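Below you'll find only one chain, the form predicted alone, shown as structure tokens.
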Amino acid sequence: MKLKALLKNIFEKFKISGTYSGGKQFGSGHIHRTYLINTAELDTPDYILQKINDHVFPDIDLLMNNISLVINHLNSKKSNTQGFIAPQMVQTHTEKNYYKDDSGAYWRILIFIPGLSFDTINDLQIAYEAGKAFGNFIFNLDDLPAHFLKPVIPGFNSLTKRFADFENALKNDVVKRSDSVKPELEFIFDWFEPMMNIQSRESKGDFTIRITHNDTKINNVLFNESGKAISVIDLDTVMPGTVLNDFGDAIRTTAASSAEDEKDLSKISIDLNIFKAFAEGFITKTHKILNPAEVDHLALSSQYITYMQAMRFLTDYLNGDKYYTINYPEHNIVRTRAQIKLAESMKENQEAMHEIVKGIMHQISAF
């Protein structure tokens, strides 16, 4: 089936107000298959519709289930309603969230939000908006149980977990790469122990589990043509995990120099006032829940998700491109050597992302 008939097909699957009149590919996202669909009426809204990728999320009723979870806690949330918008899912007209075509696919659908995203930014404006939207998300989410969520990838964020796949990619080396990286696994090795140490302070306890975003990238903010953040997107990842997560990977995104996939490495660093400017927006949103450890490795977390990052590249270039989206050959080592480059500049810059962090914590407690 062509791909126009094809989402026609799988969007009348659905409870749709309008009528089908077009789709696209949408989005620059590494896991699913994105379409924007338009409809004809100029009353009724546009919509997203996703082919989802069951090799990454293999339990989609758990997926789904965790995304519904969130959805309508934060809608039950009056805060939700001042400027913050809740991505809304479409049922089937069998009242389930997601329809499973005859080929076996997977597909969603959502009221698409219109709005502005970016995939790099050196608007302090905008940083402390994205700060300020990841912020009251979790803020928002605080009072929902952690444990009515399941991880819908067990061990997503576990050091542990991920270098344990790096070994076995490297030890297996099935495309025959190994050899050609050698700068950047002796990065991965160096690094393990004292990255640790996030890990071993959550395994005793010393950050609160929380429902937490896990994939808070920059462009997972739409804002709206004044500037103002109005939507954190993309939920598959929504799950128990510690706030170190959210804030380190929205620095890894929101305050470096460039692309994630960069190749000239002398563009790469990290920003820190779009730092500074993030973290205003964070703590001013959360700072009622933080407690004193999660303040003092704020800054430690963007060290430790900027490594994790760059061995799960370099665990998927192993594996031969299985996991992310590429667009070229080696598309996954110059990710991980621009991963590499901007936690060597955190690492250098780490004692003045603490102190800023102490600073505005301090400014706000003082009112």
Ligand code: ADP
Contents of the next structure:
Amino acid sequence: MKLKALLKNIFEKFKISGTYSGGKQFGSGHIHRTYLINTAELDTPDYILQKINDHVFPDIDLLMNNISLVINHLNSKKSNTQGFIAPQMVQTHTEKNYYKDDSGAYWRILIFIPGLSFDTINDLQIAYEAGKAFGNFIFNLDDLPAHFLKPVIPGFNSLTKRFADFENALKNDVVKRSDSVKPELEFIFDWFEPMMNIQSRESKGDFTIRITHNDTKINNVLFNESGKAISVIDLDTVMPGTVLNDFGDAIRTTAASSAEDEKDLSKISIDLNIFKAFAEGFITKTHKILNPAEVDHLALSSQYITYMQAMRFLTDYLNGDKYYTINYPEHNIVRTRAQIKLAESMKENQEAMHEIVKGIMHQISAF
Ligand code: ADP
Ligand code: GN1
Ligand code: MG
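Taking the form predicted alone as the starting point, write out the structure of the form predicted together with adenosine-5'-diphosphate (ADP).
Following is the full complex, with the preceding chain placed first.
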């Protein structure tokens, strides 16, 4: 079936309002195939139709169940969400939140939230708003018991598991790329022990296990025309985690001076003003639920997550690009190098970042 006919056909399996008038590939996510579907009528919404990546998410029921629990919880706390809207899933005519087509592919539909999504930013107000949005997300889920959600990708936040996957990829070297990435391999080995510190503290119980988003890239927040954050999207990886995963991952893309796949390494560094603006927004929303050990590790968490991300891109490069969508053959190693450069810049600025966090906490507790 031609793509247009396929999209229309899938679209009509769901309880949508309006008439299909066209669909096109949309967004810059690395995981699913995402389409924007327009409807002909002016008073009906447009929709996001996604072909779910079932290689990354093999248990579709678990995936969709986690997301539903979070959306329902967020919607039940309208008084608390203060201007943020949760994504809304659309059900099929048979009351399911996904559709399996004849080829075995899984599809889902969300109501399109008209908003702007950015892969990189350099605006302080946007950074502050993004911090508020992700902070608000965690704050509003604080009373949903973490064990209600199941780990949709086991070991997703575990550095030990990521390192084992990396070592495996290196050992197998299926596409014979290891010789060409010696400096990157060295970086991964050198940083492993110091970075394990965060995981060890987590294992000791120093950080609260709560429901976190786990994919807090800046392009997973939508903004309105005046730069106000309106929604946190891409809820696939909501599951038990720590606040450090969400804060660190957000800083990785929000406070980086360039894109995640910038080729010119001289352009990549951490922008401390953006870091401060994001942290202000985030801490304003979360300070009541953060414990001292969490606050103490916020700055370091960005290095930790950026290091883990470098490892993940490198692992995929060694595996022959099986996980992330790539736009050209070297994409994953370009991404790896960019993450390494960013992690190094974060390390150089660690003290300054930590002082910024302390300053914000001090300011907030003075009120
Ligand atoms: P991936 O896991 O592949 O990143 P996402 O769920 O993040 O998939 O969707 C990809 C992109 O589609 C997002 O970055 C955003 O631009 C857009 N998008 C997803 N859901 C919505 C929504 N409900 N409203 C508007 N845009 C959306
Ligand atoms: C993927 O789905 P997307 O593009 O927002 C990935 C994240 C990575 C990110 C790196 C399920 O995010 O974990 O941090 O790419 N999502 C999954 O850009 O693995
Ligand atoms: Mg996404």
